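First, one chain by itself in structure tokens, the form predicted alone.
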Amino acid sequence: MQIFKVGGAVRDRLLGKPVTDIDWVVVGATTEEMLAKGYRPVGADFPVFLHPKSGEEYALARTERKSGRGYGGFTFHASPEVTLEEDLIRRDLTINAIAEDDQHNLTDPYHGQRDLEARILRHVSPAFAEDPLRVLRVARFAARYAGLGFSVAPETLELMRQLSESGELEALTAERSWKEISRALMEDQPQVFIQVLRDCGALKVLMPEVDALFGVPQPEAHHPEIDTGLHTLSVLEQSALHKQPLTVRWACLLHDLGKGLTPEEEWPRHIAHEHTGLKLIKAVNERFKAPKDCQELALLVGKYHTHGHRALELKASTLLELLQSFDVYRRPQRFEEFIAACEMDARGRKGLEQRSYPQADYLRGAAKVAREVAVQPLLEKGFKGPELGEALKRERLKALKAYKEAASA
């Protein structure tokens, strides 16, 4: 029996990046040897073990061969007779076939030292081709390592461009796309990921919507890069830049996915683009089944982020009906990452990224202005039930016009 370290804990070890995740893999044992060992057999699909003090897991070594369609299209074959280069060789990019024994010598078969000092993302074999989660896996390894200046090999850009062709993503889970798309957002750059995507013909099969922004002109008082998809873009990589959570960073992704409706001949105008695009919006959340809160923000943000924008124009009234829309008083946070997605589209224009914004500390003071007017008044006064809601909404009224006179003094 020998065992091996392999994956992305080699991979980040010579990248000089830390390590989180340990992966093993057992060459030359058996599902019996590993049991009396102390091991624990997890996952029905094929033989993995966690270790009995680290918990760590530890897969034997095993070859694999495509049976059917999608991720889960596979049937796998692990035996003592498996040796260390085959199961290698099933593995998606070089840089993640690498193995490492405990002396830390390395066995690198499929040249991954030489594509990590190149910079490359290049796929093991042609059997990368079987398997349609690898597309998002290559380019979501792109966003996270563009920052080191890597990029896809050509040839595995031809292999991923096949795969989108093929029929096989639209195989793929919602939950199994979800997993590799929420991971690619969180990040260092994940607008790299969507170009990825758009590179190789997959944006247009798993998120047609989006893909549909590029090509499509704005106003270029408003948006001097012109072009939506190019905008969408450089929104993701300010979210990214101010470390925003997964909610805002979906938001941003899909808040103009209204504009790629818009007639050509009203180009580069796009009216009521906030609500034309909420059954888009709807429509990717439910592809992906996307967290609730995700959803949430992504279409509130999709409609509002027009006033946002615009918020210190806002009449008192419809400044209430904002922090209504979004239950200021119950949910607080939700509303600041609706500022957070505002602020971050306003900086996601060329050569605008260092505006300032103020508009977010106005909506912040206005969320607090309608959050202190006080009940207890109104209820000494004898409102309740339905009179109650309109009083408070009516003092609350009273607060936002007294906040928005001062403010503009």
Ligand code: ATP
Second form
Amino acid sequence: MQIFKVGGAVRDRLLGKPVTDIDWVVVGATTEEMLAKGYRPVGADFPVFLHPKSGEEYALARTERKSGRGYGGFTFHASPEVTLEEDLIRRDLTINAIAEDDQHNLTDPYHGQRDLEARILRHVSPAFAEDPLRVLRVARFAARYAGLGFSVAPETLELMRQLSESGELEALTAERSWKEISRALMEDQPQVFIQVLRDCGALKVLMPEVDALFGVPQPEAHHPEIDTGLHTLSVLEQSALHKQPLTVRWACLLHDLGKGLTPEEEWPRHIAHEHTGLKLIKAVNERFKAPKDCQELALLVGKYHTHGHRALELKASTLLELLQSFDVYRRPQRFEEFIAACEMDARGRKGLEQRSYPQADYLRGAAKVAREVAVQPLLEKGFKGPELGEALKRERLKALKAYKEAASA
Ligand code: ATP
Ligand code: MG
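Shown: the form predicted alone; wanted: the form predicted together with this ligand:
Full assembly next; the chain just shown is listed first.
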């Protein structure tokens, strides 16, 4: 048997990028031989094994044929006769279809090195269209390597468009989609992921609520970029520049969905978009089965981001309601993430990327003041049950009033 490094490990080494996980392909071997050498099978009917020591993935060279809709609709053919070239041709991008042996000799039948140099993301063969997940994968690689100057080949984008129009994207499971989406959002330029999905018509299928924001104007005074879709891309860009966690990036993507529902005659104003957007945010959350912390933050940011921007003008009682809504006493981190998302929203506007955002420290200070109200003295006065809750609220309100006065003095 012959063993080759493939995929990301070869690609990233050639790009001079750090290699994290290594994928291997094994040519000329049978399942029985792999098991005899101590490799552990990954699944019952999938020719992929884990190395007994390193735990890295070793896949038998295989060919694939599509036999139905979605990812389940694949039949694999793995046998010792399948050649390296046959295995490489089923891969998504030419830059991912280069193999390397232990002497560093490259096998590159589909000219991946040429595309690496030309900074092109190009599909290997028409079989690309057999797995709709590849649309998301290509967009994710575009987000990752945009900084190096990569872009999607026009003919690949065209195939992605056909796939998006064919209805195949709807066959993707929430789990597979979310895995790509969440990884893409954590790349250096997550806005490129959304842009590429939009360019090929996939955004309209996957997240029509986000797609609908393009072409919707906002007041120029607050939003020099005017277009709500462009604003959303900028907010996402800021969230990556500021190294925000996934929760914040997800909330950034979805914070303005309500603006897509504003009747045209009300443009460019979007009264109450925070509320109209909530059911859309919920729908997107549920469509991809986003993790609970992502879902929660997206809804809270959607509902309260304008409160964040108006923090310094909020009445003490409104400030208190805001802090209570976030349960800032038990979930201080979540409120920090809310503040971060609001700040990204404020900076994700043309020409305002460097603006200061005093609201952030003001909100942090308010949270601190409210959290510092002690329960013990109230217990000593004999408050308990709902009355204790009320007394605590009164004390916090008092503290916030003092905080607000001191801040405006
Ligand atoms: P990463 O750095 O994200 O791990 P990668 O290219 O190694 O990038 P993997 O998901 O680890 O991506 O897959 C390893 C290789 O398997 C890819 O480079 C590609 O050749 C192939 N591959 C993975 N998923 C698909 C797919 N859905 N369609 C076609 N080829 C795929
Ligand atoms: Mg990999």
